[in-house]
Structure formats: C-alpha cells, structure tokens
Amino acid sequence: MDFLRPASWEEALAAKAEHPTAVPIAGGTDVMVEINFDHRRPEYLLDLNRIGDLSEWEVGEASVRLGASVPYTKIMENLRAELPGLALASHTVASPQIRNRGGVGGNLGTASPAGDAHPALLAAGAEVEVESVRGTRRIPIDAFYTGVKRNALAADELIRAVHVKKADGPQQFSKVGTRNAMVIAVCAFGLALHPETRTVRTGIGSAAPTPVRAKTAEEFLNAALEEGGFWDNGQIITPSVAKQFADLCSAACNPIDDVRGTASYRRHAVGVMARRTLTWTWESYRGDRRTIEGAA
C-alpha cells in the first residue's frame, strides 16, 4: 500500500487524477477500521490531513459552508445555532475521540445507509460540493446516494465541503441503538421544519439500503398542514395526522434483517421517531410563535 500526501488542495486533486483508486483518508474513523479488519485493502491511500481548509467553516447570509473534515465536535461546539439537526446527530456519533477526528465528508464518502449525518442532511437539503481536475459541482443530497456504499462521485472527485442552509425552523434527530454511545445505528431519524416554505423534509438512516427521504409522508404533512392553517394558526397537530405522518415514514422504509435488529422492527422503530420527533419540533415551533407574537 502506498501512502500519497499531498501538501495542497491541487495537488491532492492532481494525485487522485493519477490514481483513481486512491482511497481518501482524513479521520481515518471508518477507513481504519476496514484496513484493521482487513476488509479492505486499498492500492493507495490518500492522505488529506496536511490541507487546512478542508477543516474550516464558513457562516454566510444564508447557508453554512463545511469544510470535509470539519470534525463532529466543532459542529457541535460553533454550528449549533445554524445546523441544530446535524449538531445533534453530531451528539450520537461515536465517542469523544471519533467526535474529535470524524466529519461530514468521511460519512458521504463512506455512504454507508448508517451514516449518523444523513438523515441531519437530507433532513436540510444539503448540497455536496465536489472537484476533480476537471472542475467542480454540486450535489444536491437527495442524488448523492446511489446504492449500498456507494456515491455520486466520479472515480477522479474529492469531496471538498458540504452546503447546508441556516435553519430557518426547528429541526430534530433521533437515533435508535443498543446502547447510547458507540453504536452504530439500528435505525435514525431527521425532521426538518421549513417555515420560510412551509414544508417539511425528513431523512431516514439505517432503513433502507441508502439514506432515504420519506417524500410520500412529507407531502402528506405539507398538505395537512397548509390546509389546516397550522403554519398560521400554531395550534397543535392532530393525533391522527401525526399518526398518519408516522405510518407513511414506516412505508418508506424497505429494511432488513441483520444482528443489529429486524426489519419490522426498524419499521416500527422510524415510525415512533417520525412521531416523536414531529411533536418535539412543532412544539418548538409554537413556542417561538408565542415568543414572536409576545414581543409584537
């Protein structure tokens, strides 16, 4: 195995032009672990810790750049204001240490369906930024995805930074696992409330052979919402639609069997967090209603 470690951003791009096959490494969080195992054994590895930017962030007007290698806990630390959801599935990652090396670009290069970010992304509309020699693109995160750990990324691509927009409503996370802290998912969950559009986007883990969006459900709660005058009104939403919600998130699932849980049981499990995590966040959005209208 050789090991490239170039100095620059180009040059990193020049190297993985020459070896296509070269795997990245930053974190090294789940890299490591396939090379340790010995799942895995890559002709080249392609160093990226020595390139600054890849670690740093930019807050704009509108939406938040975030560098690949953004560790989880400077998410949590510094973008907790403007990424509530992904700051939480940053809460679940691992332990400490994963949460002081791992970042975002790590778990998109992966795409492993257990990805603690994904939900958190889809959930916001994420866009992945990527580049080769050839120049750069944009992905929205609902295209990323494209099969059991596998991406949208062309053989000569590095992820270089992940586009989030400012959460502009309440957003939540919820994670289901055998215990609290290193395990990997059973099953995740992603609300995101979208008041500027009046919609909803939602993000499912661990359920499905990618990361999934439950898009039946979320136009269903649109159009509950919209026709009950709920965005306006802030009143609480009915049991039956919250239910309803739940069960079309369990439907967009299509889980499996394995030693981590069984499909029904992911099933059941997405659709409890579906109506958990709407009542969290509505309740959160009525309450800065209340807040808004008390200082009016």
The other form holds:
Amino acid sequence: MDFLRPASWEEALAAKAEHPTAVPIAGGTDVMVEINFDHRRPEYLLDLNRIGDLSEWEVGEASVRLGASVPYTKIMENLRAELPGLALASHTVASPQIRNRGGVGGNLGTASPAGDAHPALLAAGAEVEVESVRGTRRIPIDAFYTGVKRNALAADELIRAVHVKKADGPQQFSKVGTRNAMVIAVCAFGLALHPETRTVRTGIGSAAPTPVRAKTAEEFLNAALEEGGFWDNGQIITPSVAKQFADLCSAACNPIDDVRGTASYRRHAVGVMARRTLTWTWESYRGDRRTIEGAA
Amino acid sequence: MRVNFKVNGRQQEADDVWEGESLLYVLRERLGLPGSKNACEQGECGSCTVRLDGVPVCSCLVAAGQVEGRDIVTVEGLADFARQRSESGCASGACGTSLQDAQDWQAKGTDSQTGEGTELSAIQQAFIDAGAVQCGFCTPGLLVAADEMLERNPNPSDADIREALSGNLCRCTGYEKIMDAVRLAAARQSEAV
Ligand SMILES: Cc1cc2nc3c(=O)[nH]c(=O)nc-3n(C[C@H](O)[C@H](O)[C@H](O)COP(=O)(O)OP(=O)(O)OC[C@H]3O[C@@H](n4cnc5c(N)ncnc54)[C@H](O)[C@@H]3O)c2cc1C
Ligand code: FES
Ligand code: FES
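Other form of same protein, the form predicted together with its partner chain, not the form predicted on its own:
Every chain and every other molecule in the complex is listed next, the one we just looked at coming first.
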C-alpha cells in the first residue's frame, strides 16, 4: 500500500489521475473501518486532510458552498440558520468523535442509502462540485446516486464541494433508530418547504437502493397547497391532504428486509415521518407568517 | 513509512508504519502508550478517544499517515495537559484549546510516557472519588472526552454530559457513577475559580 499525501488540491487531482484506483481518505470514518476489518486493501490511500480549503465553507447569496471535508460538528455549529435540514441530520450522525472527523464529502463518497446527509441534501436542493485534471462539473444531487453505494463520480474525479441551496423556509429531518446516538438509520426522512417557489421537496433514506425523493408525493402536495391557497392563507393543512402525502411518500419507498428492520416497517415509518415533518414545518411556516404579519 | 508527530507534548517518530495502520495502533504498539484502548476498531465504543489538534476523535479511525506534523494528547498526557491549561490562566477551563496552544504545549511531567509521577487531573480524581471506574477499559476514552467537554462547557447540564459522552460505551457502570464523576469535576472546577 502507498500513502499519498498531496499538499494542494491540484496535487490531489494529479495523484488521482495518475492512480485512478487510489482511495481518497478524508475523516476516515468509513475508510478506516473497512481497512481495520480487512474488507478493503487499496493499493493507494489518498489523504485529503492537508488540503485546507476542503474544510472551509462560504455562505453565498443563494447557496452555501460547503467544502467536501467540513466536519458535521462545524455544520451543526455554524450553518444551522442557512442549512437547517443538513444541520439536524448532521446532529444525528454517530457520536461527537465521529462528527468531529466525518463530513458530507465522505458521506457522498460512500453513497450508502443510509447516509444521513442525503435526505437533507435532496430536500434542500444541492449540486455536487466534482473535479478532475480534465475539468470541473456540477452534478445535481438527484443524479448523484446511481446504485447501492454507487455514485456518479468518474475514477479520476474528486468531490471538491457541495453547493446547498440556502433555506427559504422551514426544514426538518427525522430518523428512526433504536437509540439517539450511534445509530445507522432504519430509515430517515428530510422535508423542506420552499415558500419562494411554493414547492415542497423531500428526501428518503434507507428505504430504497439509493436515497430518493418522493416526487409524486411532492407534486401532489404542491398542487394541493396551491389549490387550497394554503401558502397565502396559512391555514392548517387538511388531514386528508397530509394523509395522502404520507401515503405517497410510503409508496415512493422500495425497501428491503434486513437486520435493522423489515420492508413493511420501513414503508410505514416513512409515512409517519412524512406526516410529522410536514406538520412541524408547516406549523413553523404559519408561525413565521404570523410574526411577519404581526410586525407589519 | 515514517510518521513524525507530537504526542503529549513530545516530538515522536514512528518507523516502519504500515500505510493502512491506525493512529491507535501506532500509539499502543509502536510508541508504548497503551492507555488508549482498542475494543472495537470501528468507532463504536470511544475507548480509543484522543485529541487531535485539540479535537476529540477515535484514534482507531485516523490513518497513521494523517497525523504527520500534528498534535496528539492521550490519556497518559491528560494530567499534564490539564495542568498546563489551568496555568495558562484558564482555571475555569472555559477557554478551549487553540491549535496554537496545542502546538506550543510542552510536557513538563516527569514521565509523559506513562503519566506516572504527575498529579491527576480534576476529571481523573473525580472518576476515582465517584467510583466511576470498574474494569476501567472505557475509562481512558471517557476521561479524554469528559475533560474536553469541561474545557468548553464548565457548567454542563446532565443533557450536555450525556451528549458529550454519547460516543463512549461502558459495559460495567451503568453510567450513573460516570455522570456523578463529571458533575463532581465540574463542581470542583467552579469552586476553584
Ligand atoms: C461508529 C460509526 C457510526 C456512524 N454513524 C453514521 C450515521 O449515523 N449516519 C451516517 O450517515 N453515517 C454514519 N457513519 C458513516 C460515516 O461516518 C459517514 O459516512 C461520514 O460522512 C464519512 O465521512 P468521512 O470524511 O469520514 O469519509 P471517509 O471515510 O474519509 O471516506 C468515505 C468515502 O468517501 C470517499 N471520499 C471521501 N472524501 C472524498 C472526496 N473529497 N472526493 C471523492 N471521494 C471522497 C472515500 O474514498 C470513501 O470511499 C458512521 C461511521 C462510524 C464509524
Ligand atoms: S476502538 Fe476506536 S472506537 Fe472502539
Ligand atoms: S468500567 Fe468497565 S467498561 Fe466501563
């Protein structure tokens, strides 16, 4: 095994081009488990820790450019207002020690259907900035997950950053597991209200071969909210609408039975989380509207 | 490969390190620092917790090559580290450790290898006084994690303590005595100010 230690991003891209089988290592919280247990013996490890700007973020006009190696702890501490869904999801990852090392770049690299960042990124709307010596491209998050633990990266590409849309409304993240800490999701659900475009976006984790959006459910809810004038009148969402939304979210799942839960439990739980997160975010939207109207 | 890094304030050089080796292995097997424990090697138990440039991490999940030029504090150096922190005018411990401070820190104890010959840190003494140590396997990781929390947050609520220690498993104590120990250390710290 060789340990490659590029000191800059350009050096890292050159190393990845020269050794396409090199395994990047950022926080190491996925990679080291595989090496410790002899599940993986890469020919090259490509250490990204020395590339400082991978651990930085920039808050822009419409989105946050989040460096691939920004640890979850920093997201929770610094980006709660801009990226509430991702901050909530980050808080549910493992333990403080793991959150101090692991980040979204590694979560995307592993592309596990159970990765907690994914539902939040799908719901908020995001693009993954990837680069190789051939150039840069931005992959829409919807196109990033290509199969179980597979993503759209080419062999010579590295993830540089994730551009996540800044929240324009309430966001929530919910996860089912046996305890609060150190739990891989049985299933997870992210929801974001986008009042500016009057749309709702979702993300489902651990209930299909890849993280997915519940697009039919989103379309149904977008139409129902529009028809009932809900965005303007701020009324409580009709229970039948919430139920239909939850059922459509369940239907978007394609889960399996495994040690963590059965397929039917997952489908059920996703429906429950969909209804709850819709209630929470909508209550918060109504509250914000009242405050704005009260102030006006 | 060779890895140069600082452990408990002393420059160390580890030779013949295998490229896939963990920091935990280097500490225990190459540098003779067996304080950090190896229980799961997969980040689940926290018994290998050390500070990397001041930040608590599972040393079993850090590749040895990643610590080149960086700064590690293990349980063996904890008492010295805590003393240095309070001498630098931060008796409350609420000042955190800047990277600069972590790098400038020098071991002063007679033996930073074993940690013997130095007075225990507040958190170590509190673990003993509260009866928070049974088999002791989880203790080094808990001490490092708890000490770091008290540095950031000298008056933690029970929820803060549980959150900060949620990455550390103990199979013996049922955690109540550990909670007592951290509360005791916090109380003694605030009295000392
Ligand atoms: C005890 C434990 C509990 C965990 N619990 C959770 C949990 O609750 N939720 C959760 O989502 N995850 C969990 N994980 C998994 C892991 O912590 C996350 O997936 C984390 O986001 C990985 O980030 P990392 O920086 O440590 O990745 P690494 O291990 O460094 O890398 C992971 C993968 O991404 C690739 N990679 C990393 N950076 C880049 C880059 N810039 N460009 C291209 N490829 C890259 C690597 O080659 C590797 O394939 C847990 C892990 C452990 C050990
Ligand atoms: S040995 Fe590192 S977390 Fe268990
Ligand atoms: S005292 Fe035995 S594991 Fe904690």
